[in-house]
Amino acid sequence: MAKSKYLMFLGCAIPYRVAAFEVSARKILGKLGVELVEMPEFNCCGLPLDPVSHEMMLILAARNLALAEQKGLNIITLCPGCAGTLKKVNKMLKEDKALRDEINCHLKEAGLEFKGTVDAKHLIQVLIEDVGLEKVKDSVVKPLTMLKVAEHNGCHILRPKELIGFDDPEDPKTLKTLIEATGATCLDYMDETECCGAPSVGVNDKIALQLARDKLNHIKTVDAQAMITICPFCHIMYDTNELRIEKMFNEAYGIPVLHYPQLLGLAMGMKPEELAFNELRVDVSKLLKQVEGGA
């Protein structure tokens, strides 16, 4: 079977704070015939510097894209922020020759040049567009028909629409479609597209926790057995803080927060230990027993 090949862009947070996302993503992509090429020369995508130093953000993102161009491979990311930044800068530099020339002056010092010959995509975009929904479905050997879950896309995966150009941020379909490909039911709930609150943590963590609480309450209302995320920071916001929110607001949720590749991996017949379920903070034992029992 011929393999699709991508440069793996892990970003800054995932290797150190959300290892389960990387572990499970590598497992399911390998099963789907996707070859991941390591690129240790990659630097930060640049997002944390914008808008404090917009030019430096452009240079950092452009350097990553130029390195990928040298390899002749497209980039796959797990972080929507990284994907969005690389997509945005790729589009800006392709369409603005003056800006491209300016940034290339900086890249020249490192022996690089941005030419605009590669793309950068998030994991779910690769799955739906490049791997294909049918192949994802065909990989399922243990349909998760016993599970009812809720999706959480997050903000960066689809916004701003004019730069990302993928799915509809007001009515997203991709993640829901990929969840249903596992056999699980993806439930609708109030304010699905609302932010997790993570961007507010550094300013006012009470506001951030209230936003996360609102989302958990809405998910609890529809009796979802788990929340499915595709963003490391959204995952951290919920999985790390759910117990804290329960204590702070005298609530009880018990809603495990899974990375999408973990859900798909279960449907592929992989064991929880292969998918780093031990890294999750919210107890997932009840859900795993249900999957094991098949009902």
Second form
Amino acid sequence: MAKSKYLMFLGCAIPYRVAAFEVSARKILGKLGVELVEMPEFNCCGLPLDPVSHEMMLILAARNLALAEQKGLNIITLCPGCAGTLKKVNKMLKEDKALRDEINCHLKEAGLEFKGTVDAKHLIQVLIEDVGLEKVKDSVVKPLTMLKVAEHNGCHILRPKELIGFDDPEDPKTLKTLIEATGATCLDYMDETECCGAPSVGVNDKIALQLARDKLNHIKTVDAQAMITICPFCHIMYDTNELRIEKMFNEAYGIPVLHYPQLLGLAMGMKPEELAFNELRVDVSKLLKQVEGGA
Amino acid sequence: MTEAVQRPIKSSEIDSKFKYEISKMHGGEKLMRCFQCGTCTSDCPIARFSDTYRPRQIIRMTQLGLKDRVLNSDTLWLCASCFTCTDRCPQDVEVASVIRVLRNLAAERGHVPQVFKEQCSSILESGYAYKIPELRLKKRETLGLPPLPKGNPESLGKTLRTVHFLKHVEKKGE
Ligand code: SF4
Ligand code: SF4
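Switching from the form predicted alone: structure of the form predicted together with its partner chain?
Shown next: the complete complex, the earlier chain at its head.
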């Protein structure tokens, strides 16, 4: 199947409150020659409902896969939660005929069928496997050698390894490699693969914010100029909630949190306005000056 | 969970079939492999900040058949589904999946945090887990983004017709 044309699966969190990720991702994918087709119709990938009904999660995910199969296109997502869920269910249904038949019984009610003919990938997997690192590097016209940043992968792009399995959950490399392709330095820090806490928001906010704070502390310790994320939920935890965390724990971070495509976009020579930098909460003016100044 | 663990156990509350019930469910198959090493708890990000949430204890209580204590406990809902425990368990118990199985059973009893019911009814209504504000939809235009794909509640509803959990959602939503 074509490696330059995908069905764009936005998920729920991005249209709800993380527009900058979508704007910047569409820009860099366009520049890299990746064509995006919109989903014909949408339902949630299913992940948020797995805790209450595994069956419902399977049906929701399978329904999206079946819609993509009708279009004959592989799926690209910006949310690792969506990518992980669609990947996982795709694998489960392909390998387990009894389960596939059971889920297809549900889909049949709406005239749909899961056949297992498409793939689902997250943006960074598409960049590294389908677009290719060389092409990403070639697109850089303004290397960001003045920047030292820290990555945060988040859980669902890495775990469970057995079902996601394109990177090493204990020592992930893909995002680091992609960050270094922009010319920026990617710093190591403590507990890099630790959860951001987002899934606990709404159940126990305090635990969620303590987790996010811990990560900000570790990143501050290594003097990162920015944190780079690839998940809408992680981004909300560190950017949208950074002020709240500062107030709650009486700390000062001021660490800008960028979506990876915003970083790559800058290196491609795009303007911050084109990449929706004004949508970010934490002040990015100092960072952008450093990029402008080149030192 | 601490409180639920410390209360003396009465033999009448032990359901000796519970472990088999869980082991039969998808994701719970490897429950009995757990030898209580504690790796899951020591690596669990939630356990680090919670005084009560301990995945190892949940697994043990499940093996022992303390069905009501486990399923009625609020701490069951603290798991962040980060899958760290699943990846690191030396016995390959798939801890996060066992916890998911337990939550599914708790949810069938109607014991489920409000946020899940809200997301579920939103999905049934629009396809999206959140109610996307009108303002956001307008903003998409100014940002040069294409219109959002619409949900198809009728078609979706058909595929979900027999899902048990929905009985708790519709009751609340109306
Ligand atoms: S890590 Fe695995 S074997 Fe060890 S206590 Fe947890 S579930 Fe049991
Ligand atoms: S999946 Fe749940 S129990 Fe396991 S480590 Fe993560 S938060 Fe803890």
